[in-house]
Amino acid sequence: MKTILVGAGPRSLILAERLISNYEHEASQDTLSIQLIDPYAIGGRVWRVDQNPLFLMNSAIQQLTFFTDDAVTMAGPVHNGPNFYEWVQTQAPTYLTTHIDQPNAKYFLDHLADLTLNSYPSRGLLNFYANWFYEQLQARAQAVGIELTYTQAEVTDIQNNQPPYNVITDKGTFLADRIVMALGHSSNRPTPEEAQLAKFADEHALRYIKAQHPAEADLNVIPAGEDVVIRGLGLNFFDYMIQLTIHRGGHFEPTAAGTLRYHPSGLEPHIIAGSRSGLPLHAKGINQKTQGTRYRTHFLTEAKLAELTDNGQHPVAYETFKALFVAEMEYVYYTNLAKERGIASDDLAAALVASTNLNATALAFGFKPADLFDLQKVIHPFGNEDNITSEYETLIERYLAFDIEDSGKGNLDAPLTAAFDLIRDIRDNIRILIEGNGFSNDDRKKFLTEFNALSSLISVGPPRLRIQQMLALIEAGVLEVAPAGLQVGITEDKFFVSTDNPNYQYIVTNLVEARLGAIDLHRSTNPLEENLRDRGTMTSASYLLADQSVYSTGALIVDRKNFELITSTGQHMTDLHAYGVPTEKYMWFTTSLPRPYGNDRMLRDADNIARTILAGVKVC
């Protein structure tokens, strides 16, 4: 049976795992040929290994694995192996040896030995660790009779509408009985506001940098000395962030008051950064979860969403959803500032488990209304002063102080920064509701828009070295933030930035587009994608609201139990598979890749998928 697996990127190569780990568990008579094909080489587009060295991964190092462990619910075998930080300690100084004609092999042989357990590494570091892993399954797959390959070729259409299926790439046309595809985060259309500023910036010879991977923008082209207008401050923000002030020779010293120092090359230009918000992603806090750690709920408990759900039969309220979620960051918040006051915490966290009112019960056990939690102040800790402001610097640099204080108190202790953390451990309970259809149409879109942008916000940034740097860029005066609200606008020759503060606006000649465009099949162009797609064979999920209005997501529509394709008339595609970015928003969280010992849901659906492909030559 010929298997091709579409991407070989991570999601990809565990696949590829799972597959020759079931299949060498159940001992076939039948064979068995997988094939990855990927433009990029294998580790895939986002982990390739001549990007900037300096661009790191947002998760510490101990806390990825391309392996499974006892703790992942499966129905498949166990195949234990090194996490990242494990391989970096055992396996990668041979690896790298070995290997050091690679790009970046030198660097990161030389810097290996400043990786600790909590460390965050660098991007292209792990495309090494991908390639050994790879490297260990075409050992295994040799020892039981698997033909494991790798073809590198851009897949441009799958035809027929059953197995066997014509793959068509642009290194020719191969034959597959089964297909999965890990397409990852592809490249989209610009939106007309993107397509007009770029003919603009043609027209009038202005540098525009579109919405694409920062691995692979050009910032060459934009002058030292000049202003460049950054739009977004989620996590491309902070590679272009480093691409334009350390690697154009500029350096970070520590000061003995533990800040960061910045020292110019001269070489940057001045960089004026915003977003909608105003505000970049909250630090990630100094790792203090060991493998297996994780947050157990009080309020957001598989047994309350089954109680409200009626074991799945109703719908529950968007804001019932979100009162339960914030009772979860308001009891870490309050019994980690009472540990940190030194208050006795046990009796005020039985209180808080009991209450209704998280803030009340507070209040009854001494704190003061400053120190109540409150959402809003999350999502907009300026109030309305921002809008008004001419000292803008002087809020944002308070905001950053405190963000790094707080998160360098470590992800179990902070008061903030661990409340932010749990949602992390908690991403398969709020799952049951956005995949068992546990909200309304209109609600769902609510947790889709509001819920989203404030997980976004609060637990995928970058980090905390990244927001100590940012500080010290704008202490420097090669960094400046502009208020919420920021539009792009023209003027006769040049680019017009407004912000919602009418005393923060730009006149400029570079903007960049530091964000990846949304994950969206309508807007893709990915040939594939949108040769499925126009066929009908790829459709995406929409929502009909109250209003009769139509919420379309963009996301990929599969069968959630085994993850077969489901085209725009409903039929189920035989063996023809997707899982992973395409289906964010009809799945939830997929971009994340797998913790040790946390029953982690990449781990858990690559094995359902090797189970249901095998189930077809009588494996499983």
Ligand SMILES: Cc1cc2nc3c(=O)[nH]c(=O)nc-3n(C[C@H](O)[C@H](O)[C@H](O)COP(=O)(O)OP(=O)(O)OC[C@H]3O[C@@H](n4cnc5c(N)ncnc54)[C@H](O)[C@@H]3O)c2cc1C
Second form
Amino acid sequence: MKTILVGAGPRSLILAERLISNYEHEASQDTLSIQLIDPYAIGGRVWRVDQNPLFLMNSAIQQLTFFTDDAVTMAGPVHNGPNFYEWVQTQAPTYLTTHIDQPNAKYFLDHLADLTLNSYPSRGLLNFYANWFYEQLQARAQAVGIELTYTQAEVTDIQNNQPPYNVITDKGTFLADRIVMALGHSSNRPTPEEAQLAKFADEHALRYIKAQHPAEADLNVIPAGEDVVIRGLGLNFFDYMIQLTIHRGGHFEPTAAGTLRYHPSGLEPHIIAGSRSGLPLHAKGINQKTQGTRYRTHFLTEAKLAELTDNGQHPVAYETFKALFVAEMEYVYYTNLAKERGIASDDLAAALVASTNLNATALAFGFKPADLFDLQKVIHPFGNEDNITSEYETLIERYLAFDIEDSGKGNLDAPLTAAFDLIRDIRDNIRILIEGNGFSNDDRKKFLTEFNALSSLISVGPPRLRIQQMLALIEAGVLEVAPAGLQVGITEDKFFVSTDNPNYQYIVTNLVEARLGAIDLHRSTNPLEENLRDRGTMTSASYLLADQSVYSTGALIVDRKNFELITSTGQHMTDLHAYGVPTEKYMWFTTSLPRPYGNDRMLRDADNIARTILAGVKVC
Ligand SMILES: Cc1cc2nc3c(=O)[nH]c(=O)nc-3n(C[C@H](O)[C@H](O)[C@H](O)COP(=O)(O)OP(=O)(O)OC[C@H]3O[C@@H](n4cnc5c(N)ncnc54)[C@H](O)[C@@H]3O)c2cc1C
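Structure of the form predicted together with the ligand (previous: the form predicted alone):
Up next: the whole complex, starting with the chain shown before.
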């Protein structure tokens, strides 16, 4: 049986491993071939080896793995292997030495000793882990007679309505009995605003860097000393911040006070960074969670969700969900604050768990009104202050300094940072609602807009080091953060950038969009997605709202059980599967790599798909 995996990123590699493990386990005599196809090398586009080695991952290295373990609830066999940190400690020195001709291999080899359990590794280093993993798979495949190959090509179309499918690539056509697409984050058609800005930039010889994967953006065109506006304060921003500073020869020096001081090279531009919210993502706390350590819910429990939905029979109001989620954060916040102040916290913890108003309970235990957890303050920390003060620098510096201090206490102990971090441990509970039709359509929209924005702000941020560097760059006068409400317009021949605060407006010739395009099947320029979408083989999820408007998510629809595509006419495409990032908003939180001993979703899905595929070769 011929299986083609489109994409050679982590999901396809993990799926290949699951296919091999299940096949090995059943000692099948049937033939199986697995062909990975990707225009990027093994490891895929996000993890390409030739990107700036200063670009960091946003997970602690001990929290990353490609291997299954006993915690994964799956039908297939567990196949243990080193997590990323263990690999760095054991296999990486030899592997990097034997692949020293690869881009950055020497750099990574020289810096391996810097990596501790809780370091945030380079994205490029993960590529070596991925390739080592693939080499292990090749040896295992060969031992059981599976043909495992990789073809460097772009798949442009998949033709036929049932297997065998014709897989059309820029290097020829292949036949496949089974196909799984794990396409990751595709590039998009520009929005009308982006197209207009790009055209305007062309006409007036301005520099406009479009929204894209950060490793693919050419920031060398931004001249030293000139103003550049970076629109976006998310993860791409931190890559660009590094690209325009350390990468240009500046360096950070630790001070006696434990902060950082930036020494410019003189080649930096003057960076003005902003966004609609005006807030950078919160720093990840210093990691205190070892393998398998997870926050255990008290309010948003599976039992509570089953009770509220009558076992999935009817939806929960978004506000009810949100109140339970906020209660979890309040619980962590108050118990940690109590510990920090040396107040016995056992009685408090018990009272909080039994409470329906945790702020009132906290007051009863002696906390002051100023101590209370206030979600509005998390989302809008400056209230309207940014509109009335011309001292936004002071506000943002204070904000960053507090974030650095709190995240430095660790993701178990810090009052706020630990409260923020808990979401990373309870995503499966939340998925019960979003993937199990646990919300009405209107509430689904609220979740996917309001809650996703909160989740990004508090839980997907960069390592703490990046926030320390950001503050040092502000203090050095290299970086300025603009107040909320950043909008881009044009003057006669330049970009005009405004904010909610009339004291902060900028006229610039350099503009960088610091974000990836949205995950949106309608706007994708991935030729495979375009062709399948245009024929209705791929379709995206839309929801009719109470006011009769339609909420279109752009998320690819698949069968949530076996990941087969569902067409625009509702037909299931036999043995043509897709999973991962393109389904985001139909599924939830598809953009993080597996965490060891976390019963990780990516590992479970891969095992499930592998066993569905192998049912055809009679091994399951
Ligand atoms: C810039 C960036 C940084 C990130 N950092 C982190 C991080 O630090 N930690 C984390 O957990 N997650 C991170 N993520 C999320 C990341 O996408 C996932 O963790 C992970 O890479 C998803 O794996 P995947 O295999 O589904 O997709 P990807 O890794 O994106 O791989 C998909 C592959 O499919 C290929 N492909 C697409 N279309 C075709 C086609 N038509 N033909 C052939 N091949 C095709 C692509 O070239 C790509 O190589 C990051 C994402 C981005 C974009």
